[in-house]
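A lone chain, given as structure tokens: the form predicted alone.
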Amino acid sequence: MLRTLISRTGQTLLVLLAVSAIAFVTFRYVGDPVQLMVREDASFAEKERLREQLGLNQPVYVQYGRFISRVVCGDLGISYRNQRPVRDMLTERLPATLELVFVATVLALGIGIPLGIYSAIRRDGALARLLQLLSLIGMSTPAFVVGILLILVFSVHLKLLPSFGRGETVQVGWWSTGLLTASGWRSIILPAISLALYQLTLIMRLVRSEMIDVLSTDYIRYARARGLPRPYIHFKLALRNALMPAITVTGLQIGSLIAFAIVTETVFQWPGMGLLFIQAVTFVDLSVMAAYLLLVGLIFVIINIVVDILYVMLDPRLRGSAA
């Protein structure tokens, strides 16, 4: 286990360096933030003076070196648009995104796994076939279309749930949460469903496929021949092995939820990191854009490490090699 953690930590540093370098270099070609920061009739000398103050007149490798040196010290730079520390802006938006992803993940796992198990056990039934059809529709429909349809039905026509915003929030230390208020829960339902739908259908189909394969193995046939109870066979023997591939996919999909929350947060105007990134792209706020991708890359790597640890915990065969 210790060797695995050390190895993954080294890989984490390399991945973050690669992500930050690619992001930093790519964003140089998005646009010129100086053009958006100065007034329309600003002279060339004024623009050059501002570019020099921001350090944008230096070579890319020098700017990247300064960026990395600041990141190591915990400084993510200053937002060009808001003139505020990027770290403070991400800290303010991080709770909204993580809460949205948490609720979406709970929905995807809490509904997707049971539906996958049912579809595998009753795979020839009419309801299982209907679930398979609905899962194809869920995987094929873009998140922004799902979000717009949810707003149209539940906000515009039925007027049951709010169509935008996070609702009322309360402060718990530095963390602002909407999960402790009724308004916050009503506001998170639609964006969480929109964000979770694709992951839910993916997990359902994956669990179904793995369960069908496991249920056809020899040791399951032997367990049935011994007269073991069906719940024990399905949920103790089969499900444990069927969940191994699902853990990997689920872990990666949680990272994808954070990355692709950009679309959902934009549709529902959810005040999270994704919406902040879209605003940063609009105003060519390079510091915010680079810091956001660096943070998302870090979250992806941490999730992968957690998945590896769960693999070792669930599969005894891996414990010896991970020691």
Contents of the next structure:
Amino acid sequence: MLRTLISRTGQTLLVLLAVSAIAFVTFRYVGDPVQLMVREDASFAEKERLREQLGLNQPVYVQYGRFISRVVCGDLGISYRNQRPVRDMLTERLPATLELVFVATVLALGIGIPLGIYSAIRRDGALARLLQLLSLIGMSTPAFVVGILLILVFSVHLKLLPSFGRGETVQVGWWSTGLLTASGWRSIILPAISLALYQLTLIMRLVRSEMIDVLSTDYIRYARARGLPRPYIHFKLALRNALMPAITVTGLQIGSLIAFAIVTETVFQWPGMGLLFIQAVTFVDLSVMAAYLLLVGLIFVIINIVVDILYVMLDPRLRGSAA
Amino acid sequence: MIRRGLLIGALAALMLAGTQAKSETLRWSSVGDVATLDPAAHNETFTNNLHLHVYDSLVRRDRNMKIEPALATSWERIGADRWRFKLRRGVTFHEGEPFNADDVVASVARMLDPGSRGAGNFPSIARAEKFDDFTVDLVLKGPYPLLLNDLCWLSIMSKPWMEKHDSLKPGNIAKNVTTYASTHANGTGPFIVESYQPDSKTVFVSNKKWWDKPTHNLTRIEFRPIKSDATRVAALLSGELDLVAPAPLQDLDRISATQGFKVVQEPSFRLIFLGLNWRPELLAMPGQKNPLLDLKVRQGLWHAIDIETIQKRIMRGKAKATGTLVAPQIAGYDPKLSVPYGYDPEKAKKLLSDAGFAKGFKIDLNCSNDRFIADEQLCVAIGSMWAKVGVEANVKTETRAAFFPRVDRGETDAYLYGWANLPAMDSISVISVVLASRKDAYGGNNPNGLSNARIDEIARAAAVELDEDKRIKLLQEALKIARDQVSIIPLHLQPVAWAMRSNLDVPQFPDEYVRLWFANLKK
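Moving from the form predicted alone to the form predicted in complex with the partner chain:
Time for the whole complex; same chain goes first.
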């Protein structure tokens, strides 16, 4: 176990180095930050002076080297646009994104797994077929369309839920949470649904097909023949085996949820990291973009490690070969 | 019984108080958030706009865009390069510090600091000198007619406050320095910043001790930026906002058709025009002579544009077609120049064939797709209009972060651009930055070799001409040359549109600034 963790940490560092290097190479195609920082009628000399101050006239590898050496010291730099420390800006936004992703994941699992089980057990029922159809629609509708539809129905027409923002937040240490106020919960419903929808349908379909596979295996048939109670067979024997892939996918999907949150956060003006990143791209705020990509890369890697560990815990067969 | 009566009375009072407070809170949304609260740390029009609610300047624009006294009560020029300002007495900052000449001197020094992003907006000022507690001299680098125009945007901060928070100098990214002032504000203006949460909410409360008599009835402003157009409009219609400024053009009809909401719009200062390539060769036709160097070709391209159809179909009748480069309210505007070259494809073809291009030619046409109203559609339309007279335009659209550097590098043959003559609101801006040839501080936005000796001369002469009549004549002469020579092809003044609840009354300004100290919410 320990050896796995150490080798994983090494891999993590390599991945992060690669992510940030690729980011730096692509930055030059995003646009010219200087152009957006100076006033419209700035002279050529003014722009060059700023470029030099920011070190943007140096070759990419020099800029990258400086970035890495700063990051190693825990300094993520200062935002070009807002002139605030990027670390402050990210820690301000991180709770919003993580809470949104958390609620979306709970929704996806809490609804997706039961629906998947149901449609596996009653797979020829009318409701199960309808669910299959709906899940196809859910998977193929882009997140921003879902978001706008939800806003139109629940905010504009029914006037039930807020169309944007996070509601009232409460500060718990450095963490600002919206999960302790009524308006915070009202605000998170629509974005969480819109973010969860794809994952929900994915989990549902996955659980369904895995359950169907497991239910047709010999040991289940034998259990039935023995006359064991149905709930025991379905939930104790079948589900546990069917859940393995679902957990892998959910784990890996949390990473993509954080990435997908960019779209949802933009539609709902959810003040998380995704919105910060989109604004940064608009203004070619390189220091924010670099820090965001690094952080998301880090989160992805951590999730992968956690999923691996969970795997070992769930599946006794893997325990022996874990190292 | 009495107790119950009291209770009901208290409840009623409470509810009344609740509704009253609510009706005077204005919830306003815009597409982007304020970049920073530090007046010297940015260069954005919108950020500047928001700051005007908190920070006063020495002078300001009144409801008719005329310059009027603000923190300065009077001024006089006491030499070619020295102006003397008498300051208003009895003014206090939001946190209680009394206002005096030291604040002005410190604010000017801070704005002109090499680390300041805003320094470029005040090219003429050398320094401020205290004469006495309520008199300040501004020392200029030379004669300069537009000092007051510039001063409208110079926010006055409190010196003791800056000292207390170690913010006498602005933040500097190059040196990894940030300041307290980027997330806190302390001005003398009509509103006080109560809280600032980036990208989510900035709350202002009315400044009860403002030196001026308020004409607004707001007690509180909640500013909520919303990036997505659809969400911003939905939030207005669902009753979560009172004002959306600017409002997306494609939703205006829907909003004004909804009961309880209205749309206010008028042409802004921002001219949309086509810039041209004046170098020996076009990028689309390397190795051949640049057809655009022939005046007849440029006239032909202008005559080939069906501006009426563009106004009707693309701008939905909200923009104002123009033949000159500045809006009517801008100093230097000449009504004689304001009619565009008419749409006349036959004449266009004849001009092109007279110039030797009867078979037409190829040209690149570059546009942004996220900066100006309907920029992409405009380019596609102009491309097809030019095709009808035989000019094959290769239309390329891209995001503004890529488009503006391309234009600046001169990698275009024709490009769609905008110019508002802000913040000075004077023709000298377009003349010295867009029309004058690129040299020294001139021609910053003239990347493609446009050059006219007389315009260069005027740009330099008008910049130091202190006789206002003579100065206006010079500006008008330059604008006439630009039109006669088709230096650039003006299209229209793009509209500014705001959507709001019907019970809100707020004047609109062509500089697109939202000035909520003129706003009134009716019951």
